[in-house]
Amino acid sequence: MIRVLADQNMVGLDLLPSEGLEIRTLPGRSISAADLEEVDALWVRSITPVTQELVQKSQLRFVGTATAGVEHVDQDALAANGIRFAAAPGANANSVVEYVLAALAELQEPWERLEAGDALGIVGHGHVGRLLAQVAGDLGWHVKVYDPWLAAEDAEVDWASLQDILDCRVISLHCSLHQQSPWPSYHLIDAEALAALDNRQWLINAARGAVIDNRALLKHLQSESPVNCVLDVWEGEPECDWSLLAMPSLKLASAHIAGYSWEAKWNATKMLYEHLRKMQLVETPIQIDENTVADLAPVQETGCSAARELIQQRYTIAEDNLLFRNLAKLPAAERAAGFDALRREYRKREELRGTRLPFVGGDASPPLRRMARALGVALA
């Protein structure tokens, strides 16, 4: 019997085969060394620091994080204690991309500017950044990508500089968080970078909070011509600089839920279970019928409005914005707990990709077909 301790916010644990597997859950922030007694595998999310102190006296054989980012895991400590490790890269990529598209569609103006030919600048070309660049390209948008780590290895790609990105109409951050030289991402968007931006631009952060210097951001948003912002992540989570919410240029705000679609969470759970299978700690394959295709309601075929309708049928980002802003109305001592509660009790949000759009009235136009293909929607 393999005994797993998992973050209670993971989904689909009840869908995993029960043969040879025993799972119990705890709040991610509360997991301690004492909880690891007689535990073989630990499954965490980004809120659980996995340190030498946590694992050194355990009998853990495997630690998995249901996230793409791994900055909360001391991999050297795991290796020193003979503990195998795996993350879930790409599990939430489409969820984050749909969050970005939902933000652009909700705000409308940046989407229309991209449709008109202005550039989308993407920082980071991992699973999320790569998928966003692909979708944006399929939509016909002009895309620039900055990733100096990959640029150093692949000179054949036309990589953008950071200054190129700062000149873009819309800037979307999707890099990992680290302080490694020569290109640290910690406070990549600092006071100097922010000074290069103005109110004609849009800055989206769905990576990690500290990629933007939040103190410098607050000062910038108090300036005469601040950039328009969409923030899903915050420095010091769950303690945030709540004064940012009072800034008119902060257009949308949410509680680190960009990657929180049901499909993304289930993908991560499946990936960690499959690592147990590779280690031969469990044998039974997952047997779940995932071929059900949801139908969308027909949309009016008018470019941007059609895309907005499609996205908002599956995900209304304004709801997350309202829920997050309501936290600022709580007493200061209760806001951090409220932040965690929003994530823990997050509604079932289903992705647009993989759905089906009934089309009536002859052949769909090339723009509608292009948009459906880009968003992963089948025309039926």
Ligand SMILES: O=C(O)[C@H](O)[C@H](O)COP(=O)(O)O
Given for the second form:
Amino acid sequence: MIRVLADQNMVGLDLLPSEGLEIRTLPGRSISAADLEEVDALWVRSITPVTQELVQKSQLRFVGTATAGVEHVDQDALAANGIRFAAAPGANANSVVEYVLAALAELQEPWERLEAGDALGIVGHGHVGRLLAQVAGDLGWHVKVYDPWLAAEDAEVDWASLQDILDCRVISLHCSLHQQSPWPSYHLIDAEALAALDNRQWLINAARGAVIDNRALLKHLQSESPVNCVLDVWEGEPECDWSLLAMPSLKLASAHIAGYSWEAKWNATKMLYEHLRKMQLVETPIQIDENTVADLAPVQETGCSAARELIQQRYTIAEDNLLFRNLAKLPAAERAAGFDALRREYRKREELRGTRLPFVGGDASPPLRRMARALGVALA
Ligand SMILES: O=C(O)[C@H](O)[C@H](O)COP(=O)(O)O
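Based on the form predicted alone presented above, generate the structure block for the form predicted in complex with this ligand.
What follows is the whole complex; the chain from before opens it.
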């Protein structure tokens, strides 16, 4: 019997085969060394710091994080204690991409600007940045990508500079958070970078809070021509600088839920279970019928504008904005707990990708086909 201790915010634990597997859950922030007694595998999310102190006296054989980001895990400590490690890169990529599209659709003006040919600047070409670049390109948008680490390895690609990105109409951040030279992403968007932006632009952060210097951002948002912002992540969360919420240029705000579609969380759970199978700690394959396809309501528009309609049909980002802003009405001492509760009790948000769009009569037009392909929607 393999005993797993898992963060209670993981989804689908009850869908995993129960043969040879015993799963206990705890709130991620409270997991301590004492909880690891007689535990073989630990499955965390981003809020559990996995340190030498946590694991040194355990009998853990595997630690998995059901997240793309790994900055909360001391991988050297795991290796030193002979504990295998895996993350869930890519599990939430489509969820984050749909968050970005939903933000642009909700705000309308940036969407129209991109449709009209202005550039989308993407920082980071990992799973999320790459997928966003691909979807945006398929929608016919002009995309620029900045990733100095990959640029150093592959000079063939037409990489943008940070300055090119800061000149784009819309800037979307999707790099991991780290302090490694020569291109640390910590405070990549600092006072100097913010000074290059103005109120004709939009800045989206669905990466990690500290990629933007939040103090410098607050100052910038108090200036004469501040950039329009969409923030899903916050420096120091669940403690956030709540004064940012009073800034009119903060157009949309949410509680680190960009990657919180149901599919994203389920993908991550599956990935960690599959690691146990690879290690031959469990045997039974996951047997779930995932072939049910949701039907969308027909759309009026064709091409790129239909994409906007479909995104909004499937995901109302305004709801997340409202829930987050309600936190600011709580007494200051209760907001951090409110932030965690909001994430813990997050609704079942289902992705647009993998759905079916019914359309009536004849062949679908090429723009409609292109749009459907971009979003991963089947035409029926
Ligand atoms: O790194 C990730 O995968 C995402 O930021 C993810 O949404 C974090 O969610 P959490 O682990 O905090 O529940």
